[in-house]
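As structure tokens, one chain now follows by itself in the form predicted alone.
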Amino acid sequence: MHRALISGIAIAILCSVVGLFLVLRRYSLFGDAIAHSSFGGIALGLLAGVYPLWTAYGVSIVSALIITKIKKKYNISGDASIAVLLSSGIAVGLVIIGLSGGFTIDIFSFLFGSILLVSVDDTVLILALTGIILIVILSLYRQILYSTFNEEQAKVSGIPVEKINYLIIFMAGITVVTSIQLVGVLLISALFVIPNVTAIMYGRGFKQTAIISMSFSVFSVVVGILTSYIFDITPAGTIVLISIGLLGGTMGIKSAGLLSRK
């Protein structure tokens, strides 16, 4: 439980921060697409007898760069290119699973998450990657923020927008695979999108929105893990349902006119 809570909190913070930039760039489903493509990498790792997350990291990063290149070179809309990546990732994974003899317990743990089974090595890896990505974001905060809200003006100002975009895509790929152990391939986009959508509804500035999003994300993960442990239910589904509950509560408060814009 200690490892699950520590890893879960780190993942919650990481997903909310990286996810906020994706949501603001109208790439809300990007995390979902990368997660589905990493499923092919997980299946490949299990087939080859390699630790599945290592192959998933490689496949997810390559897939993220491919989708960005396709979108830019062939002028395909973001949602269409994401849909192609999402479906192809699942298709490759299913074919590899078929070649390896069908679904196993390991595959199901990656599909639906297994945070309560996280090892010491996994916890150290999660904390290390979270720290590195957050340091990179803080170091390049102004450039990333500027290119997110006004890409053309950022280019005029001399900001290497294309490199920043690739960096965000790279970090998103790392974050997705790191988070798979918490909620699994099928629910990963929930951690990227729901807390951020909820926070944006409060109508605050960027920093306040990021703090609200992280708070909601951490709350959902901690309460979800504890609830799943007490009642012996799946952590992934519980975490997502709590996130949806926070979103629904925020929508209710906003409908009642109790949210004032500051």
The other form holds:
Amino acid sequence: MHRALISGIAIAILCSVVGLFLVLRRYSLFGDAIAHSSFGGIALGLLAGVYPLWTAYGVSIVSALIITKIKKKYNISGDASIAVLLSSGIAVGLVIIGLSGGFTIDIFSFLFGSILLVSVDDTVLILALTGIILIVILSLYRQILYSTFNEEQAKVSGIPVEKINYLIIFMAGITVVTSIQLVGVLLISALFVIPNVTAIMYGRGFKQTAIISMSFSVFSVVVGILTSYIFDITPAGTIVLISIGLLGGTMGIKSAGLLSRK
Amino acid sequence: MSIVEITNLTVQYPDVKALDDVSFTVNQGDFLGIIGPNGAGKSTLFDAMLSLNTKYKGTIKFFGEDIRKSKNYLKEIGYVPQKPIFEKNFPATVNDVVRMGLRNESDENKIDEILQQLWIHELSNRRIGELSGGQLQRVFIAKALVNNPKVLILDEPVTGIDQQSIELFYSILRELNSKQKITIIWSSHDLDAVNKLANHVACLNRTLFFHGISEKFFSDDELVKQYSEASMQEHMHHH
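Right, the form predicted alone is done, so what does the form predicted together with its partner chain look like?
What follows is the whole complex; the chain from before opens it.
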């Protein structure tokens, strides 16, 4: 239980920070696409008898980088490239699972998450990756923010925008696979998108928005894990429903005119 | 001292030659107004000067160095785009946006200083999506100035801005050039404004029609007439 909460909080913080940049770049579904491609990687791992998350890291990062390159070279739009990435991952996964003799319990735990079963090794890995990614983001904060805000102006200011873009895709790939244990392949984009969409309605500046998003994300995860434990229901669904509840509440407050930033 | 040297610059797009054999020099302290009708190649010229487009023929030198060889010159340039494009809902305050331009984090005080100089200090904590066109423009000028650039490049920066803000903007430019000795390169299609502010003029209509001190251009009725006719023809052609 402790491990689930510690890993959950780390993942909540990581997803909200990386997700904020993706949402602002109009890349909201990119997390989803990487998650689906990681499904292919998980299946590959199960077939080969390797720990599935390792193959998932490899496959999802490589496919995310390839699709970014293809998108640029052939001028395919963002949503279409996401659709390509998403369906190819699932297709590869299905074929491999077919070859290995059908679905197993393991596949379901990756599809829907299994945070209550997280091991000590997994917890250490999650904490380490969260730490590394947050340090990278903090040390390149201005460059990442500026190239998210306006690529052209960032280029004129001498920022290596293309390298930064690849870095973000790379970090998104790692974040997604790390988070699979919490909410599973199918619900990842909820953690990337919902707390950030909610926070953008409250926050004024960037840092304030990021902190609000992290708070919502951590709140949803902690309350979600505890609730699911008490009532013996699935944590992934509960976490996402709580964050949707926060978004709905915020929209209600906003519609009632109670939310003003001035 | 020459700040910019452009020699035989030609930019060929698939269907049109956007710039044809353009050469001119900008010296330290110049306030150069680049005038020309829509489609004259002003933005194409800036894209090449800022290394946003590198598919050009000819040479562009900043501070004596070919910009194909080194991008270091960008550190000395402040650029204000025609229309600052950003996500309307972007969660950034005025202070956040100006800070993005700041290369050296330890120059924190510089942000307050520049916001005060441009009369937007009170807006420091406002979200940028809530600002008017004139306020937004000053925010982007502040961002361009926050690193103490030697050159300020502005691309038709008064499109869609109210008259009062335009006047304020012009007085800011004048002060930057005369008091702080910043070299300004400014594209505009407002001949009157260029006449009032700039000390040098470059008339562009894919080729360079005239380049020299602005009095010479504006006191030569024949030249102004020729230019107006050329741009009118171009204008008619476009419509």
